[in-house]
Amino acid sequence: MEPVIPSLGWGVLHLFFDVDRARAECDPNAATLVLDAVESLEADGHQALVFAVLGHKADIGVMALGPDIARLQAFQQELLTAPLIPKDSYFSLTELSEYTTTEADERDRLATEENLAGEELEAKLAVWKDRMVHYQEQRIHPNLPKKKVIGFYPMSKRRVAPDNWYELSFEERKQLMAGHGKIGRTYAGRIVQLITGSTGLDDWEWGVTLLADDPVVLKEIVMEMRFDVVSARYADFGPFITGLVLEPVVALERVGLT
């Protein structure tokens, strides 16, 4: 199959599926035919996690991402093999917010917030330009960690006056993104965030995924994060998936695959 990459950014792909039991209960090799698709996507390049859901609005889910997209589907096709019945999916990719910081927004920041000039801002510049780097690497060819708990859902700016996002200037825009990323940034080391755009790819905008080690953590950042006026305003949100991440051996097990 010839491959499909993305001009800028990884696909990914959220899959939630069902176990058909009476299938399952018929084929001894019912969990390996998933864990050979998982094996094969991996050793392709790409990544993948499988969490057990919590809930019955599925009983398992994969996260799947990487730079071929027709590796992407090729997978999904490999997990209908096994005894699952599709039942629901959201597909993305991994990009940079429009909203980033520029050089110029922090060398006028230094400037003005921190009084510093000549080579002392210098300085402090190239230091934000490294971990920029690394951030903005991070952004568009994640390294997914393995934490024991994932949240999803897909939301959408609002389109509807008075609250159109899109009717308000970029710098309006911007400024407003600045404070919502303010709220994000306080969480870092017990949760990670990847948002990844699906305008013109699928039903919403965004994809949200969170992974973090306390189910807690997922709550309260949703919370927080609800009361400042981008998500206040000018956000609507679609369902909130949470699953247990683990070996897919043992996420399989959890919900009657073996």
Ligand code: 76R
The other form holds:
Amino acid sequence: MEPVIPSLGWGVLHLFFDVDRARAECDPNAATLVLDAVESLEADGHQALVFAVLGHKADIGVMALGPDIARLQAFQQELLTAPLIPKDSYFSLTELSEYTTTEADERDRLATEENLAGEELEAKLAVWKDRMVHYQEQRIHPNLPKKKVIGFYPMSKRRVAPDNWYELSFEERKQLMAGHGKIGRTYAGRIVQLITGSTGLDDWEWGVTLLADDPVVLKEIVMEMRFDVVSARYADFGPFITGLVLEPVVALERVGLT
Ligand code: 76R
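Show the form predicted together with the ligand, please, the one above being the form predicted on its own.
After this comes the whole thing, all chains and molecules, with the earlier chain placed first.
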């Protein structure tokens, strides 16, 4: 199978299934088919999170990501050999944001907000640069942490006058996104967010994946961002789905696949 490697970023598939109970009952290998597919995907340098979905939007979800989208498609197909009925899906790519703070922005902030200059400023800037290298690498090639809950929803920026995000100047958008980033950073350590781009690839412009140990934090961050102008005025949201991230074998057991 010939690999298809995006020139920037990794492919991300969010897959949602119901269990086909009739087939599952007479298939003694039901769980093994899924477990083997996950194991071989991971052996090929990709990652997968398996989660039991809360509510009846689906029974089980799998978030799979990695460098080769042909490999992800093969994985998607392998899962269908198990007694699973596809319910929904989302395809996106990891990306860097064009609004990421630049070195010049941070230098400016250190000088004006923290009143730093000379060596002191340079030292702080060097620490920031190190952190940014790591941050950007994590956005493009994320290493998904094991948290207890996952939240996923697609979103777009609004394009309806007078609230057309795409008609704002880059400076206006960057300034608004700085406010968004500031709120986001107050959640450091409590939430891991992965914003993946899907403009032209799937029905919305981004997939938002949130991982946390406490489901309250998922609710809090989304609520707080609703009051921030970027979300309040310029964002539209698709359906939300929440799940319990578990060891694959446990997640499968919870939905009746053994
Ligand atoms: O300052 C920086 O350099 C990075 C700041 C940053 C960018 C550029 C950032 C920080 N985000 C960025 C881009 Mn975000 N984010 C969302 C949602 O529910 C909602 O209202 C919105 C869904 C959440 C919860 C969230 C969380 N962010 C984006 C973009 C791309 C916009 C574009 O390109 O036009 C979207 C769609 C988006 C949406 N954001 C943060 C967070 C959190 C927690 C942070 C801070 C954490 C961190 O810095 O790692």
